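One chain follows as structure tokens, the form predicted alone.
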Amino acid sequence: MGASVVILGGGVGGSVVAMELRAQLPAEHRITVVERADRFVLGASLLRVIVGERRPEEISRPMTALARHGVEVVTGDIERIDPSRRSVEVGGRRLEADHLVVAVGADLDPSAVAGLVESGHSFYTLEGAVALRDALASFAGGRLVVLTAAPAYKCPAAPYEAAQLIESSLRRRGVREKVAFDLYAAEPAPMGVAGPKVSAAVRDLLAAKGIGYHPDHQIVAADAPARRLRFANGAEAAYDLLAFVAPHRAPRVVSDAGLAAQGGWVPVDRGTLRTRFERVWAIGDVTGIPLKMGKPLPKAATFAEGEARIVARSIAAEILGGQPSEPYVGIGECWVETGDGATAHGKGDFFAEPVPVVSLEAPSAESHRAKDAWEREWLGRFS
């Protein structure tokens, strides 16, 4: 009789250890898929949605795909997980796993902060990207400002660049001049665990656009009907139109199962990824991996790819009675979008100590066509 995997969340990190483990097993291994979406979104490609150069249909695949490459796909919302029994419940069925994987990524959680629900838009879901989209093409003129709500959230680069995107897309648009465009952090430099460097050149490129950049002003709340955002050192500022990344938390069901720390991430092993229970792992953005340096791994989908790769080969191997796997190395890269037919490239050692050695190339049309390959690539392996 073959061995279960059930794999809790369809996003990156989850539909890679799917796909690896099922060319990596024989038929009569089971491998199931539980996710509440039936459609799979690339995160990386909203950006392009946000300013009308990619329709939501281009960015997503529907889950089912998953069962041309013999994957069962469960569409539903986790009830409950018993990560001891390595049981879940989905809509009233329970299903039982030999082996686990959670990889349900980081909730958003907007209503965390007074007044930021209905302020502005967040545009890390395909809904919020579309009605921003939307909002953006009668934008004629006044105060826009691009928000993060919170110091830590997937996607560092995001922010700065749907900025970068949106300002282009105002000058081809003709109306840049009649904008002023303000960057509010929660943190006190862009991708701070990159390093300074990388920080000190991604403040170049929003400088270079007239785009401000305020550090450290943590949200505290929002004011709708006056358009006004109160930050934590006393500041204020006024918007005409608001896009933010809300504040993230760990899933709720899996916060009640005991995977994750009070208040915080999944703790696990940071070489295999693997959890306190038995033959469960985790993995993407649900984790908490801390670095040397004092700040935690960031999530992003080039971690989740990785840690996926190596949780695969782990179970094929217990499994399969072969060689465990290599430890993961923390190793990521990621394309920051410049606008204007520009994109840099990133890429480095996040568990280099003391500090992550991480470098950025200068932006190029060639790193924007790789970008475009990449997404390509990606949403074809749900073909």
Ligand SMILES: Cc1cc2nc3c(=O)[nH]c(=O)nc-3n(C[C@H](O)[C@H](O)[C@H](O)COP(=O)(O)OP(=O)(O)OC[C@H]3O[C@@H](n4cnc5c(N)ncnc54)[C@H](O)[C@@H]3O)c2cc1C
The other form holds:
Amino acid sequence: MGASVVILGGGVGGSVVAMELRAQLPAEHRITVVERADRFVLGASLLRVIVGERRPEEISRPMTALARHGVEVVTGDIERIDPSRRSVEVGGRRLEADHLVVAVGADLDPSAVAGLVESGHSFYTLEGAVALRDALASFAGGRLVVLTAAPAYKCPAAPYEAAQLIESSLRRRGVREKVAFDLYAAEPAPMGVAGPKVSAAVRDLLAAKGIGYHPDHQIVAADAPARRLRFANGAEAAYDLLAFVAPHRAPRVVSDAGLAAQGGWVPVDRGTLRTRFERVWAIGDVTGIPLKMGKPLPKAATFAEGEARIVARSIAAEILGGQPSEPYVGIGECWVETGDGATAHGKGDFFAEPVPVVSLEAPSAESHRAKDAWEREWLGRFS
Ligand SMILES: Cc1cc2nc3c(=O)[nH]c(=O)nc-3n(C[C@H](O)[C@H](O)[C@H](O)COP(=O)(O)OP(=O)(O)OC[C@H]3O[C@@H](n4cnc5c(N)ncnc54)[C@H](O)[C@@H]3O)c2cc1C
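Next up, the form predicted together with the named molecule. The previous block was the form predicted alone.
Let us now look at the entire complex, which starts with that chain.
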């Protein structure tokens, strides 16, 4: 009888595990993805939606595309995970797995900050990105604020990219001079895990575009009627249009399952991505992987994808009896969009000790084309 692999979450990590495994395992072995959303949305492309460079349907694909790859898709909310039995409840149905992969990502929790939901646009969701796009289209001048509402969030480059893309779009529309533009960040520096050189390069990019940067500003409350933000350090800021990255938290279903450590994220062996439960793996944003420097591995598609490939090989080897996979080594790369058709390419060894070794090249049209190709390649997987 064939083995059964159940993958929780059909986002970046889950979809890669599913497609890789399908390519490696004969058809008698069953691969199931459980996912609540009916469409896969490429996170990196939300930034292009904000500035009208992509329409929502251009950056998303139906989840059912996975079925065309020979993967069973169960649509529904995962209500309960029992990792010791490798069983899952979804929509009243119970699924049993020989191998279980937890890839449910990170939840956004804008309500963790009083008044935030009513005050601005959470551009890490498709709905929020579309609402921000519409608000920007009619924004003719005033105070524009981009805010990170907590210091740790997925894709540490994204708010810095969003700010630069928005700035560039305001210039294109001829309204830049009428806008006071500021970025308030809960973190002490941009992309801190990548090191001080990368942080300084990103700060320079913001400064060159006249975007005021205010790090170490942890928001405590937003007042929508007064259009004011209040920070833990006593500072206040006024805004007319607010775009924010909401605080993240681990999905409750994961903490309820006893999979999470303190802080909510799932601890794994960083080389194998195994949890403490037998034949239960966790990958991507839902994991918490500490680095020697004292901060965790950032949450990003580049890591979720790399981890997914290792897990797929490990599971295939267990089922087929082959060589175990080589360990995951924490190499990550990213494209930092800087507006005006330019992108800076970054790459690094995030498991290097004592600190990650990461470099960021100057923005170029060539790297922008590479990002376009990456986007096409990703979405093409769902066709
Ligand atoms: C604006 C933005 C820009 C980004 N840019 C980049 C970039 O340039 N480069 C980069 O590397 N990364 C980028 N990222 C980050 C990247 O998208 C994430 O790190 C990546 O998607 C993580 O993959 P994952 O599989 O762990 O989680 P996800 O891709 O979030 O997948 C988790 C899936 O689990 C599902 N799920 C969760 N809970 C349940 C439940 N209870 N029941 C059923 N289904 C559930 C969710 O619906 C989701 O589809 C960006 C993110 C954003 C928001």
